[in-house]
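Here we start with a single chain on its own, the form predicted alone, put down as structure tokens.
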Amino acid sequence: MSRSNPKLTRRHLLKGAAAATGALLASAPGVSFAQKASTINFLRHRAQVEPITILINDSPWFPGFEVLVNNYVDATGNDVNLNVTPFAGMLEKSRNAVQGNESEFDILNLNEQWYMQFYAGGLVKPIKEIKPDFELDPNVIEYDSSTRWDPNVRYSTPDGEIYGLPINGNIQLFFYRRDLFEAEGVAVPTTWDEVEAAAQVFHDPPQMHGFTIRSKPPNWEYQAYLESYGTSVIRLDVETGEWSVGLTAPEALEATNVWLNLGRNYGPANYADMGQAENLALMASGRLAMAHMVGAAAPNFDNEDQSVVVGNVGADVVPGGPAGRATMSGIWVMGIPHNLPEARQVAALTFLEWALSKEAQLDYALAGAIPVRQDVYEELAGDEKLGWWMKAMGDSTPYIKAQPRLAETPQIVEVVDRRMSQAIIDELSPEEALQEAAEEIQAILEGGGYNVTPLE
């Protein structure tokens, strides 16, 4: 494996291993002719495909995918570069790729926000157009069909054709101090409403924050609230293929408010300029009781050179409102361009099978990566050192909501992120809010041909 360029290759070391190795079973005592044909053709064919370029974001699960492919060009001999990118960068080099005669990776690495970009435009092949009986294993996790797309509806769909395969699972996660909760004899929350109740008892600003959220950007763990409530910021009708504006329905109103309440009464004095950096530092002080989070978070807090509640720290399942609990999906995917010759597409799929295998995300998760296979939840969660976590990603997979996944995506974010913001430092009501960044979606949809709903 390389990086950008190839410095790296096995392939002829492979070819040599396996000269010297017949040679040496040829003479071998005791091995039959047919574990001889077999190894030799086994060590012949090991590096048959094409050399695959990735296209990569520079971000804190990288170390861990690149683990992930030293281990697949050891397993293999085949070759592998990765041409790592900032993540301001990577959208734009995904739509260069796929415009030209022949896209120069073999593999994009697809933000959930960007994906239905590619799936909707072909720009992605279809992965049974590329191996017809392929199946995908069910311990995979489809992040609320994050793998799929149904052209008919323009969007995913459990039954839609899967046009791309997860690779870094991103979902939210409720990190609590234990040891606090333990002293205290609190109970882990499960309701928003809990939550409040367990923050009245730990809340003591400045030394302790009773909960936290995330008010820049606030879109992402804000989608939360609303689907605990029963509502979301867009929602498809598959049987009508209707679209509807979930802001101005009673339950979006009810969970802003318990959003804007559990922020501005027991977060710190700067709640509406708490990034995820700062919540993460905040937590990893001793300085916050509670925060509803990225899962990928959770290393930092065992990391003695970043953290001073190594060992305090535990995980849930994100509590839920009236419609239950609810965990947004925040993953990538990765799909192969369509402008490729067919050798190059195989030799892509060879490595995106043997990626998602389990022993493979065995390897992903215990270097800091963030698996997306059910069966590796459930085996890590009784680690020593991973399972307070895992334990919790795993639980959390029934309770996963897709993100809006629409070409309009970045249009409609944007538009969830300044309302909510002004809602945050009251330049605008709970209600006021709501009704601009409603109107201004329906627009947005509306613009984009799609059949949608009056606003309530």
The other form holds:
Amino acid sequence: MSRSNPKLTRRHLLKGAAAATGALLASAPGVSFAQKASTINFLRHRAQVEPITILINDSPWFPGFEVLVNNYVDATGNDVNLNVTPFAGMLEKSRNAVQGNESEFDILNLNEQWYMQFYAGGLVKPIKEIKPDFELDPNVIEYDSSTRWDPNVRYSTPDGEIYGLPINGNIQLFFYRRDLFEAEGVAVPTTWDEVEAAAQVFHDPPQMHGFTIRSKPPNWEYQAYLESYGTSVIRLDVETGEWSVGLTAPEALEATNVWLNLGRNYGPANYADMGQAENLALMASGRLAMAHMVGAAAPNFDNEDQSVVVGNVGADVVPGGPAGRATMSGIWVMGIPHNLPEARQVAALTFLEWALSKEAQLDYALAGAIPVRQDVYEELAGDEKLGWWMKAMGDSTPYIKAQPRLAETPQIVEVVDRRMSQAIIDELSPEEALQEAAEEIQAILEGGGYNVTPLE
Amino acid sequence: MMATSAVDMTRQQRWRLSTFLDANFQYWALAPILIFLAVLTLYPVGQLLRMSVSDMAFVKGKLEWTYVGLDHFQTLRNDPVVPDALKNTLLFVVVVVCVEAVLGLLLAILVSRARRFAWFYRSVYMIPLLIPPIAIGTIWRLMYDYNYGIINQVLFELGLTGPLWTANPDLALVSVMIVDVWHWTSFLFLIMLAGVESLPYELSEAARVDGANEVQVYRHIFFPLLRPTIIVALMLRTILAFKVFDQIFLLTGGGPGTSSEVISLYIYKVYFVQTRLGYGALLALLTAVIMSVFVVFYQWLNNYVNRQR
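Could you present the same protein in the form predicted together with its partner chain, rather than the form predicted alone shown above?
Then the entire complex follows, led off by the chain already shown.
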């Protein structure tokens, strides 16, 4: 809502001047219609809304975000300030912002592992309370309802209200050495069994490793194995509102055994200490045939300064198990703090709506970021430079699964990380690790006041 | 008459106040530091105590406190990580403090006896202490890397298979200890060197003139005189080692499993990652209590040594 002001202001004067210039341009001979339209559009957009400040993390996709913001400023004339913060300080800054009388930030960038704290606590504003007729473009991927919150079941469900809008579409992909697969005539695996069969072909340590798992921390990629076997860490029955822990299911044991087998037998000797950076380094240095890692890793393999396998890496949807394929989301959503004056909320939403448009997302992707629109993935699937992994990203959309999204998620994730790490180093058997993890997670859910099905 | 009496009263009162202030000046002089202490120490400790019996949640932008009594103690009793973290922390403290003290003392003695380039040795041994911990963690993480690290590359060139420095649960904490010893020995070296160089040279010379050999000089003169310095150095280093965080955070993250989990890192995870503010406060209090035990022990040892002297 903009305040009415009967006095002539600088803004009125600028608007009048812009209108006069627009009229002159429209009548000017020798100027094409398209040029006229874009110039008028530009003038019409000049400084329409309040300046905004965005809290954004310093990350590999930040340069792409910076391009997005610069394009917005150029196109609309609206001012945007960026508060660039390391990942480690993002949660603290976000939390501090929503506690005061008025947030210093107009947009908070919220990670998948903590956005729900902001939704559940009403710390970010439901989008429809800012713009009642807001409709999310169906091409914007919602990443298993990460945009929504249903207070009745205290979870992100398709029926929930929209609280945040996705800005970074991190999901997992399956990367493989296309040149080696072609040379050996091996088909790209679609199941974990096929991954093992292919790993047997290529595994020749220490020069070449068949496959690696991420073990530091393991939870994110490990959950894709669980989902592909038809279970998950926790699951909500939306009908009854009852939660259950899926780690004691027989499918969880099968999935864990597959994960351990692939990691231990086809990875490097330090399989118990493989983080994302180590997996990436192995693949980029030409010593890894297959990996299951974040899609955002793809540009690294095309970077001639970092990679000896430029042009030789392929990407596909993460392979699956008996229940099909699954890729876990690890996205970022942008939320508008509850403690903002209305004009600033409108300004923030204006930016977000623009940022999610197809044109903006195309430039965003070309600048190295991970877009959040399906039509952008489809269009870029044919791109000479990015097509090899953009297609895989688009193909993965039907298989996207959410991580646990509760206020207690960090606790749950810590349990999964610790217990699976103990299983990797054989400190616990897979059965013990799953049982211990299940009991701890059950206790966390019960302690949080959730309605939980007793453990199997 | 009345007016004179009133003036006298006022003078008397002023005199009394002035006398009172003068008589108790030592206490008034202490007031600023006491207020400073109360604001910066007692208040945070009080808050920590309050937090440890509360649950806190951010609701509509406000921090809401709920009194939960001793619930967090129950959580502590059932927490499977805390015993491992405490065991690892104590092991880490004992090993690194002992090794660093011995090495620090040895280096201090050698440097104090050096006839040439003593300034050079002093500067070189100080270098690890000057490097930011974040850089140390990163450098060593790269050096320890099993596939690309320089240590294993050198071993490979020598025909040896390098160990899984940070991936082997039996070796992960040892790997961190090696880095800690490399980093912090210089701290103890500096304190010990100051102590060694302040010892009266005449005493040892007199002992030698009286026929004492080097071992006897060290045993009966050198070490007894150096004991207070050693105790203070050990106390400081123990406190710092108990709070080890950055090296473990960067090198192992507490893993694999819980093989290198320490209490400071676990508090960080509970407090900042899991946002369990109340339980995190209880763990912080627990750590403070354990460290206080160390401090009291060293104070007692110091007093005991002083009495012996």
